[in-house]
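The chain below stands alone and is given as structure tokens, in the form predicted on its own.
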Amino acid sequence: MSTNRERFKQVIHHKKPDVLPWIEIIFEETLMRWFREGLPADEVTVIGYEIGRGGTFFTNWPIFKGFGKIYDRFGCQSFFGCMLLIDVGPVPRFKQRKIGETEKHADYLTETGAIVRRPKRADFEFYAMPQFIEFPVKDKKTWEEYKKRLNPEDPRRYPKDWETEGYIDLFESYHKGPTLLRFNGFYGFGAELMSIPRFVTAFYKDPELIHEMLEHWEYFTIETIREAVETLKDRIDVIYWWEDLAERHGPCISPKLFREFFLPHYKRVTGFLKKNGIDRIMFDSDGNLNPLLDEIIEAGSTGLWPLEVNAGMDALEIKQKYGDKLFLIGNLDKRELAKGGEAMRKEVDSKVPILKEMGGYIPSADHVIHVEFSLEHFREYSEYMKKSCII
């Protein structure tokens, strides 16, 4: 029988395995929800086990985050699978703290340097996404101060016992998921860094910055991963690609700024993973990615996730098209999973048995399981998914 991760490696290179891999994110709100529902704490958190940037050099992720065995109740895999803890961000970080509150909102300096505003609201009935109000980077003089925190030879970014005998051999013992090495790319940088209006409008207004900023990102991405790529090669399973450059209505950039600005650098980081053995590059963005498919084909990546359901994504249509150029994974829409029942069964029939006969394609809802599904309807999805996932 093969392990969860040799499963989803077989799956991303459109091979069949003995079980279709099934993962999910689960939030912390969700969680919340379903202890006060009645999921025993006890049986599905971990007290105690992590592994941190001060030690071992990867995580399995819901571990870390304190909610490790909810995925083995319930069947599926976590995503995320085995992390490595490589630091792709500033270095150093800003100092989180808050800065400011109203009696509604509460102001807070990320780590990236952003400003956000959250509700003070807690009961974790819903999830809100933090309004961000302010960002590091405005322009040139500002990004020459921010790119002090890029420097690739800063020790700090890899864990202390990085060069310790045998962590090879531990890295390779670990099965629960795929290896993953997770970063940003080039549009998510930029707008990160300067946000969506201002990074889209410098384009046109300041290209020269633009262009040195993607420059400078190209080589800090190739040179901050060189040593784990060129020591781990294809022990890394896929790499993840943090992008969101699209909305419910197309992408935030037309294929030709995507050519002009972005291909070159993508190739030639995707050219350095795939010379050392790293051919699965997935490409992670909401909304509707349709009119860039072939170019983020021809920039390297060979796989996308969550396929948003409602921002027009189609899984069948993506695989009739583009067959084995792309693994695909989620596309089931959250909002009719989270309904149950016959709605539910309704939009697992329609996609996963076909896609499991198309190869290259692992279930999963389209983002996140947020806080609209009762713990009854994800119990009801999670059984009738199992069923679906046995070849």
Second form
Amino acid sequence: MSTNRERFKQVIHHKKPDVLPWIEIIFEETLMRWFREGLPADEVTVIGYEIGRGGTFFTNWPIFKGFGKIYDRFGCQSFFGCMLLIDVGPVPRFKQRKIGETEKHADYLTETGAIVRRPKRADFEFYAMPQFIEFPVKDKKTWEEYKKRLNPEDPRRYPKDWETEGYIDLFESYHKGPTLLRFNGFYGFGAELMSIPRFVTAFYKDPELIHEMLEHWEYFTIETIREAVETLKDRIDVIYWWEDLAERHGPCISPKLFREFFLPHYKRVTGFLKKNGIDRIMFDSDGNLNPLLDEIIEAGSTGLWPLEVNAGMDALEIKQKYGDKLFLIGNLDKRELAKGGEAMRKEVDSKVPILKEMGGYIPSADHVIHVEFSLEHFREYSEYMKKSCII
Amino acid sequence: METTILDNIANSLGNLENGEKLTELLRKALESEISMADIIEKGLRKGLETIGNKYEGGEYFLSELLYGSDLTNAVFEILKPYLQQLEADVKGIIVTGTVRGDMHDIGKNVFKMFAEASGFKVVDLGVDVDPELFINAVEENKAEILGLSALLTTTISEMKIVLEKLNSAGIRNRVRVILGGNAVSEEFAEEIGADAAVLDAVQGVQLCKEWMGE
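Which structure goes with the form predicted together with the partner chain, now that we have seen the form predicted on its own?
Every chain and every other molecule in the complex is listed next, the one we just looked at coming first.
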């Protein structure tokens, strides 16, 4: 019988596993709801909170230590089973602090230099996405200043014990899922630093700045991950390339801009990875990516997640069009799954059996298991998925 | 001559040529004593309509939509000294905001930008807006349209509360309610008694224009 990691690897290499892996990301707020609905807290190891960066450097959400047990309990895998701990954020960090408040809201300087506003009501404070009030990069001058924090040579980017023997053994014993190396893509990085409107209009208003930023991000990315890639190339199963560059209507930038500004940089980063034998590169973006799929493949990506149904993404259509050029993860409509019962079964039945046959597909909700999902409905979904994933 | 200059303005904007070119064309239009109403309607807004159509047709994307709105709003700034009649030319008044508990504002801001460029006066209440504030703003501004935005499935129920409060205040029949954001759907709009739910800013502004009799 294969391990979870082996199954994951088989599928993303378009081979048939003995059992289809089923992957989810359970949102922390959902877990809180499930505790209230009767999930025994002692069955997930909650030692305490730590502030996690979630792999992208503008989120600072609390992470449950020992969260993995929740996945075992329901028979699925956590997406983030084994993430290489490389810091791709600004170093040094900005000192997070509250910089003002009103009766309803509090404003904070984030560790990435943005200013965000959070509601003070307890229900929303911890998990709700904040409103971004100000972004650190506005023009060439502020970029030049910010760039000083994006030095790939900074030794703080790697764990202190990176070079000690046994680091890989520790990974092996601690984690059960695939090993991921996660970093931010060219769009994701720029939009995080400048805001989406400022970044996407800068392609027209200040193309020189965009070229400079992307040039540096390519250098920064390759040089930051170089050590990990060159030493752990046989261990890294998949690259998790975060972008979030689309909305429900379509990509936030056109295929023309993607080709002109992004493609050469993408190719050099994916080329570096492929030279080291890492060719499973998963592109993470919500929204409707359909108009950009040819470019994404040409850029060197070989997988997609989460294939948001509400934005018109259809795993069957993509499989039929692109075959083994892309492995796919997700595309189960989270809204239908959360309804439970017949709606949930219909959603699973309409996709999993046929995609399982086509191969190169890992079932998952089309984003995190959100707070609308009751414990009862997730249990029901879990039982149904276990049956559906048998090959 | 007049038609050519106005077409050039519309084409320049619709094709997203740079701001200097557009400004130069506007200067020519002003020198030719073309009426401000024609410059705005047959030049600028026609160009903006082209951008909206190209966005809906898949030729343009968010970057082009925002840049086009940006160009238009920048031009309006330049024209301000000549535009006493702008206030009178307002197509309608829209109150908009993101509902209580939801801090997302990108979609709402895109809608606002495009609506303003299209000739609406937009009263933006920001994010995490209490239901009462929507009601007050609609009354105070005599708004014809209320645009409610929510990204989260956990906050769309707030839209229903706003609708209920509009009813309680006795002003529901004086204002059209349009919903936007990833979490909303036409079915949901119908369920809570809103007038419409739209996929994106362009659809939203188009609908607002239809409501105002365009």
